[in-house]
Each structure stands twice: as structure tokens, then as C-alpha cells.
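What follows is a single chain, given as C-alpha cells, in the form predicted on its own.
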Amino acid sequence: MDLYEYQGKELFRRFGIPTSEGRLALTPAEARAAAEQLGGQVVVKAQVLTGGRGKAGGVKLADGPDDAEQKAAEILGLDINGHLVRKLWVESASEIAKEYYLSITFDRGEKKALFMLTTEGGIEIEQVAEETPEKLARLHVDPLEGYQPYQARRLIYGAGIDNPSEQKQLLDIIGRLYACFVGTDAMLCEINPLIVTPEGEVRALDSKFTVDDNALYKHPDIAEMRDPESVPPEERAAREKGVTYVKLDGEVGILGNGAGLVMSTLDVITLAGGRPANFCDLGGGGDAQGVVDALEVIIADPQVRSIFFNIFGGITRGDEVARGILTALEQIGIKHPIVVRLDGTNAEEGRELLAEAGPDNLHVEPTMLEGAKRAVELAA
């Protein structure tokens, strides 16, 4: 689950990481009030779960309350990479002497937390790694050993930061960032830029924060930070129904049982010359109501032109899935062409059920590739 900047900064502050003072605003009037409370120059920042907001006009400097209100009116409603701006973070403007980059993420290859620190702050980390890799210090933390202060010192020296005051502050911030990362079950905690003010104070000017969805049951306060409006309506409906669903950009709706099978189905649809409209995993059970719920989510996407069921009956019984398909057709009157590939447990019984019902828009294919090709043809 990705968090907005203001939410990430709230978590940073809980763990003692210094940030600039700010206020959340939902309207230009609230932005004005925030600027009055903060005093002086403020920065009005769009709150969106995507990058590039500065280039898109989503970050503006304001000289006072009147200006903040005007800048807020300009930013609210902006479309930034497909994300509509509905919230603003109004923050005290900061004098910047230096910009660093600091992050900790989970390195799946090494199965360890990975720190990254560079003096090239304010730049995308991928660009730094490509153009000036010698300026990027990396350090893994062994989970059995845990974080140790010497690791932060090695990281700081590796990045070439030699100012004693900055080193001391960074040592503290790095330790607190690791505590924040572990304490919130995060997958990414990124500060870009981590600024140094002309007075020598080091603090987080931005926050990029991703929490592991699977750990949210341990953090109900963080779970409440989820913004349902930040995801496509199909994904919101799927979450309410308990369906595992991710919206994509194609025309062929996908429904399978098991994440691995669904991922393979996406590839086969692409191989057949089509584009998947979604990732939708029925899970291990696949009862009739589950199929109905998944179908309702899939057909709500106006881009979907055909639906491909790819079912392998291991735990899931083919006849039960077939009943679910027929029940769904009766309950919600699906007009889309549907291609079904059933294999495994009770697959023959399932195919017989579908053949007996015989709706005109239902097509049964014997293999995954043949089913994919038929679904792509019907979506054309």
C-alpha cells in the first residue's frame, strides 16, 4: 500500500525523523488557513501516488495566504499521470544548501533490507545509478544481525559525506529510518530530497512510503490511511467483494484460479496477439458465488470485450466452477463472449455442464493456448 507524502511524514515523525512543518488542505480556503498558521513562505504540494508532480505543476511556492489560496486553486483538480489531485500538503518553505537521497527498501534477490545514500538528491535514483554509480552507496542489513551503527557510518563514508555535523545527524536519521522500516512492515521508505539547510540542519523534505499489504492487520492505524479513491473503481469493488484484482489496459478479461496460472494466462493472451484487461485470481476455492463476484468486477470495466476463464482443477473442482459460470450468466446476464478452458479435477463433468446449458456466448476450448487465441479473436 502506497502512502501520500503527508502520511509518510507522519510516520517519519513518529520515529523521530525531522521533517518540515505542514498542514493538510482539501480546498483553497483550507490552504489559505494553513499558510496563515505556518507564516512566511509556504510550498503547496499536490498529494498524488505518482512521481513527476513538480514537472506537472503540482508543486508551487507561495508568498503568503492569498498566494497559497490561489496556487491551491490552480493545483486542485490537476491530472498528474492519471491521478486527480484532491489533497494538498501546505508546508513551510525551506532554505536548501544541499540535497541528499536516502532510502531503505527490501531487496528480494538478497532477502535483506537495502540502504541507499547519495549526495545526488532531488534526482531519480535510477538516473544516479546509471550516470554516476560511484556516488551511490549501498549497504545490506542482515536480518539475523539487525541494524548496527557501524553500518550507517560505512554508508555515510561510502557516499562521500565528510561534514562532521551532517555525519552525526545522518547517523541518527539512518537508525531511525531503519526502525521506521521494520516497525511499520514497510517495503520502501524513501527520502528524496533529504536536505541540509544553510544552518546545517538535516531533515526530510519529501516522503515516499510503501507498506506491505500483508502486514496491515498488525497496523490498523496505517490500514486506515488507505485512500479508496486512489485506485480504479474496479479494484475498489473487487476489494469490497474480497476478489484479488488488478486493472490493466487491454480488452480480454482474465479469470483464473491461482496467481501463477493467472500470470501465465496474461502471457499467453499477449502471445496470441491480445492485451489482458486485468489480473483476477479466483483463489483456491472457486465456488459459485466467488465466480459471480469476480465476473461482476470484470464486466464493470468498459474496456473488456471478451472474457477468458482459465481453470485448472487441483483444489478447485471443475464442476463447481462450471456451476459458478452458469449461475453468473443467470444472475447478471453477461453479454460478453466467454471462453472457458477447464482441466484437472472434475473437468469433464464441468465441460458437460457447460455443454448442456449451451448459451450462445459460451465457448469451451481444450487447451490454454487455444482458449487464449479464441478470446483474442472474440475481442477483436
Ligand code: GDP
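Numbering follows the first chain given and starts at 1. All figures in this text were calculated on a predicted structure; none of them were measured in a lab. Whichever C-alpha set is largest while still superposing within 1.5 Å between the two forms counts as the rigid core. What changes on going to the form predicted in complex with the ligand:
- Core-superposed comparison between the two forms: the Cα of L61 travels less than 2 Å.
- Once the cores line up, the CA of R226 ends up less than 2 angstroms apart between the two forms.
- Here the chain acts as two rigid units, and between the two forms the smaller unit rotates by 8°.
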The other form holds:
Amino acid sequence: MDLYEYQGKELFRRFGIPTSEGRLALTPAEARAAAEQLGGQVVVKAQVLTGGRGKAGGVKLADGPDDAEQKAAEILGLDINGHLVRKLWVESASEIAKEYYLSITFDRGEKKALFMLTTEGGIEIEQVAEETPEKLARLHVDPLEGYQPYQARRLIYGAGIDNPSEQKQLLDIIGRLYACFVGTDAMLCEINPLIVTPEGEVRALDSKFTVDDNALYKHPDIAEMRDPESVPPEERAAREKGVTYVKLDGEVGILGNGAGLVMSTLDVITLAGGRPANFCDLGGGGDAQGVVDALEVIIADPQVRSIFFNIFGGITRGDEVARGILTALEQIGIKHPIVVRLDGTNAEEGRELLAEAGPDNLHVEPTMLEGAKRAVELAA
Ligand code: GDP
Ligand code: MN
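Taking the form predicted on its own as the starting point, write out the structure of the form predicted in complex with the ligand.
Next comes the full complex, this chain leading.
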């Protein structure tokens, strides 16, 4: 789960990483009130789950409450890389002498956490890695050994930071960031820029924070940070029903049981000359309610012209799946042509059931390729 900047900064603060004081604002009037409370110059920042807000006009300095209200009105409603701005973070503006970059993430190849630090902050880290790789200090933390302060010193020297006061503050921040990363079960904690003020104070000016979804049960407070409005409405509806749903661009809606089967179904639809509109994964099951939920999600997409239902019966028996499909079709009237490929355990019985009791728009095919070809034909 990705967190907004203001949420990531809240977690930073819990672990003692210095940030600026700020307030959340949903309207220009709230931004004005926030600026009044904070006093002095503020920065008004779009809260969207994407980077590059500065370049897109989503980060603006304001001289006081009036200006903050105006800047808020300019930023709210902006589209930043397809993300609509509905929330603002208004924080006390910082004076910036230097912009550094600090992050910790997983290096899956090494099976270790990886710190990266560079004095070339403020720009995309990929650009630093490409253009000036020698300026990017990288350091792995062995999970068995755990974090040790000497590692932070090595990282700081590696990045060429020789100011003793900065070194001391960074040593502290790096240790705290490691504690934050582990303590929140994060997959990424990125601070870009990590600034040095003219007074020499080091502070996190931005936050990019991803928490492992599978660990959210351990962190109910973080799980609550999820913003249901940050995902498209159809994906939200699917998630509420417990259906795995992904929107794509073509005409054939795809339903299957199991991620591997669904992935190969996408390929076979493409092979047959069609394009998938979306896909749903029923997981291991195929009970009527699961099928109803998935079909409802699929047909909510106006691009869908036909549906390919690809089922391999393993533990779930084919005749049970067939009954599930029939019950589902009785419950929701679907006009779209539906092609079913049913194979595996009790597939024969399942196909017979479908052929006997199925409605006219239900087409049963014996193999995946034949099913895909039929679904593509019917979508034309
Ligand atoms: P991003 O573009 O989405 O990464 O958003 P950031 O939070 O990193 O802000 C973009 C840039 O805006 C930063 O690199 C800074 O240069 C600038 N900026 C953000 N906050 C402040 C601030 O408090 N004072 C000043 N002077 N500049 C800021
Ligand atoms: Mn940034």
C-alpha cells in the first residue's frame, strides 16, 4: 500500500525523523486556516500517489494565508499523471541550502535491505543512477546482523558528505529510518529531498512510503490510512467484494481461477487476435457468489463485448463450477456472449450441465485456444 506524503511523514515523526510542521487541507479555506495557524511562509503540496508533483505544478510556495488560499485553489482539481488532486498538505516552508536523497528498500536479488544516499537529491534517483552513478552510495543491511551504526558511517562517507554536523544528524536519521522501515513492515521509505537548511539542520521534505500489504494486519493504524478514493471506482467495487480485478484496454472480459491460468488466458486471447478488456481472478474457488461478484465487476466495464470464462477444475470440481455459473447467470441477467472453457476434474459433467441448462448466450468450448478464438469472434 502506498501512502500519501503526509501519512509517510506522520510515520517518520513517530520514529523521530525530523520533518516540518504542517496541516491537511481539503479546501482553499482550510489551506488559509492552516497557513494562519502555521504563520510565515508555507508550501502548499498536492497529495497524490505519484511523484513529480513539483514539475506538474502541484507544489507551490505561499507568502501567507491569502496566498495559500489562492495557491490551494490552483492546485486542487489538478490532474497529476492521471491522479486528481483532492487533498493538500500545507507545511511551514523551509529554506533549502542543499538537497540530498536517502532511501531504504529491498534488493530482492541480494535478499537484503538496501540503503541509498546521495548529495544529488531533488531529482529522480534513476537519473542520478544513470548519469552520475559514482555519486550514489549503496549499502546492504544483512538481516541476520541487523543494522549497525558503522554501516551508516560507511554510507555517509560513501556519499562524500564531510560536514561533521551533517554526518552526526544523518547517522541519527539513518538509524531511525531503518527502525521505521522494519517497524512498519515497509517495502520502501524514500526521502527526496532530504534537505540541509542554511542553519545546517537536516530534515525530510518529502516522503514516498510503501507498506507491505501482507503485513497490514499487524498495523491496523496504517491499514486505516488507505484512501478508498485513491483507486478507480470499479477496482474499489471489486476490492470490496474481495475480487482480484485489473482493468486493461481491449474488448474481451476475462475470468479465471488462479493467477497463472489468468495470465496465460491473457496471452491466448492475444494469440487469437483479440485484446483483453480486464481480468478477474476467482482464486481457487468457483462458488456461485464468487462468480456473480466477478461477473458484475467485469460487465461494469463498458468496453467489454464478450466474456471468456476459463476454468480448470482441480480441487474445485467442474460440475460444481458449472452449477455456480448457472446460478450466477440466473441471478444476474447478462446480455454479453459468454464463452466457457471448462477442463480438469469432472469437466465432462460440468460441460454437459452447461450445455443442457445454459442460456443461449453461453458457449461451451473444450480447449483454451478454441474458447479464446470464439470469445474474440464474439467481441468483433
Ligand atoms: P515531488 O516533486 O513530488 O517529489 O515533491 P517534493 O515534495 O519533493 O517537492 C518538489 C520540490 O519542491 C522540492 O525538491 C523542493 O525543491 C521544492 N520544495 C518543497 N518544499 C519546499 C519548501 O518548504 N521550501 C522550498 N524552498 N522549496 C520546497
Ligand atoms: Mn520529492
